[in-house]
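The chain below stands alone and is given in structure tokens; this is the form predicted alone.
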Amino acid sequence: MYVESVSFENYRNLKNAEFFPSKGINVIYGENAQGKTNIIECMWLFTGGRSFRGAKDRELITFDEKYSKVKATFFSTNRRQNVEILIQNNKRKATLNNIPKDYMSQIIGNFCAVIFSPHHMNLIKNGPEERRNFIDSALCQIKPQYASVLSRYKKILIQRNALLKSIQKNPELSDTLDIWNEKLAETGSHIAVYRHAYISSIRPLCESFYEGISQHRESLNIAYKSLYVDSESISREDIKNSILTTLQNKQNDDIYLGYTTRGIHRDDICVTINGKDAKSFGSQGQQRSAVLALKLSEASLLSKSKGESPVILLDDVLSELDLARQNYLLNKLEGLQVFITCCDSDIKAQNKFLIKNGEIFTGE
């Protein structure tokens, strides 16, 4: 898989253009806040996901304008298609090889991209969300059908959190939690499933990329966390039955607080170095090595589940890994089509661009 062009218009800082990247390593360069990250997550929009940065829709439009619009060409599955995307109205649509999608998720999983930032680097550092919407964005991406199933448990929880505060003021209504926890507990039994999968399918992978990196001196490990999945065999029926009885137990303090205390959005990856937990043992190199390895380890993954390499985009991240990371991740993602944002233009590659003040030129 790889990009053939690249346009945008009204997108945030930057100057209505288009692009022709090379199939292998671009570079896109300019001093900060010129734009550069812009492109990239610009880019990242085409996998049907939201903005990277946690940006809302309305952000992506240039001031003062009504909309924005960003298009690209692609090869992909034997052939070349086209994706578009308008967003107005705080709303994204999208149209796929000339055809308009009722849903910005039904254009997840045509075109594949893995994304790596500096905020990645706090992938270990932070906390439980950050490692959930790590799996949930590259699961979304190998299976897309996964993607309804996360939205129809975020909905559900939304409803259950709103009926848990009217309970407050009108008790009677506690007859109709059954229907919600049954509901959270069979939607989410499914997503525990998909996520328990992917780490099982990631692990192996993570842990070579890892000694890699470490040049065998350490070891890495990682398991899906989570009160509802135990072991290798256990089966959906008993997770959702473990779920339900879990939000049973807890419904008169979900009452009190006015939210869902428990269920598979509290779930975490238990990431390991040496046998220590990484977050709070492990140092700054570390823990870089380990975010490096887990996202060197969803690009492997996704390319072996679709048949062909993703895109890869790295906003900025070169400079945060020091030389030997930089040059082993450099390594990894040869023969990949890659898009690399910096201040400088001292990485040798095929294709360079200059950005400067939104405007996106030819390097040398």
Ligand SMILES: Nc1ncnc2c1ncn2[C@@H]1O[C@H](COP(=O)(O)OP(=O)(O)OP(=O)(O)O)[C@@H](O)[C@H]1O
Second form
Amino acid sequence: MYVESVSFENYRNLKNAEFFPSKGINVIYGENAQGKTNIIECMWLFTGGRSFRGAKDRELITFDEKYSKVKATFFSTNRRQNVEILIQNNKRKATLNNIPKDYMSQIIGNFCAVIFSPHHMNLIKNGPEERRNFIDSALCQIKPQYASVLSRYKKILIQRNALLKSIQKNPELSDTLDIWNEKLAETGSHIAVYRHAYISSIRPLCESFYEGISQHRESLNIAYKSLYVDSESISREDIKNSILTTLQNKQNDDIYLGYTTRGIHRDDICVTINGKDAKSFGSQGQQRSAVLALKLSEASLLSKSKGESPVILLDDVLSELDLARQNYLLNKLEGLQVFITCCDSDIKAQNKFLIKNGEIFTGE
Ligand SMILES: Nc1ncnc2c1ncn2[C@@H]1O[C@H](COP(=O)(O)OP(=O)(O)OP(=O)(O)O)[C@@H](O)[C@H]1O
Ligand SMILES: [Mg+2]
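Structure of the form predicted in complex with the named molecule (previous: the form predicted alone):
Entire complex below, previous chain first.
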């Protein structure tokens, strides 16, 4: 797929701006604090996701304005499509191909993108939540039905946690936990199967990208780390029973603490470089290369399963890579539509956009 136009109304410092990217590499350049990341952040919203910087919806609206409206036209599945997002009253509302949607999750899987920014280094550096978010967000784009299973799981978890707190005051309510254990185990087992399959599919891609990036000097390995999934052949029913048994065994701890201590919401992806944990032992460069390999794999799998390539959003990434890695990356992204932000306009590109104080100028 590729984007044909993007327009901004009251989006952060982009008061009123529009741009028309080309199919290949689009460089978005300019001095610091001009609005480059704002453009990338906004484009990611068209996937149905939240701000990749973790901003609240109201922070996306230009200071002293009441709403923000952003639109894109894009070409995908052999037709021109449009997506619009209105941000108002600390909420986002989406319209896809002129049809208003009740939930943002209903647009996931249409405008597909892969994003990589210095923020994504947290994928290796931070705790398991970042890595679960990585698989969850990648899976949602490939399989929109995953988004609804995941949302169901999150709701069940909130309800079970609320019940655990109520049981602290009214112990007789503990009989009702069985239903929530069952629901959590059932939904959780579906999620575990999806995630395990996803990691199995990107593992060989990741290994091969990392090998290329490190010029065959190092090796990367990833694995889905779950208490409930031990081998390739484990069935969903086995996973469900394993979650259920754990929930039942830990029930008293959960009641005491007032939250669900076990379940697939605690799972992780184990990333190792040359057999050693990347988070604890990886150098800055190795960690960056590992994220790059994960992101390239995500893009590759998304292309394969959708039958067309996603848009690639690279915020401030190129300047952080040495020349060999830059070339490797640009080479791998050949033929895709890519948006790259940077401070200078040195990179060879089909199209360049200068950003100055929230305004977009085409050409150099
Ligand atoms: N809600 C908002 N309303 C108006 N302006 C905002 C809002 N949120 C952020 N800004 C402004 O947007 C600018 C930052 O934009 P952005 O992060 O896109 O910069 P950048 O061009 O990527 O800079 P850098 O090269 O430093 O990464 C800042 O000047 C900031 O004050
Ligand atoms: Mg920036």
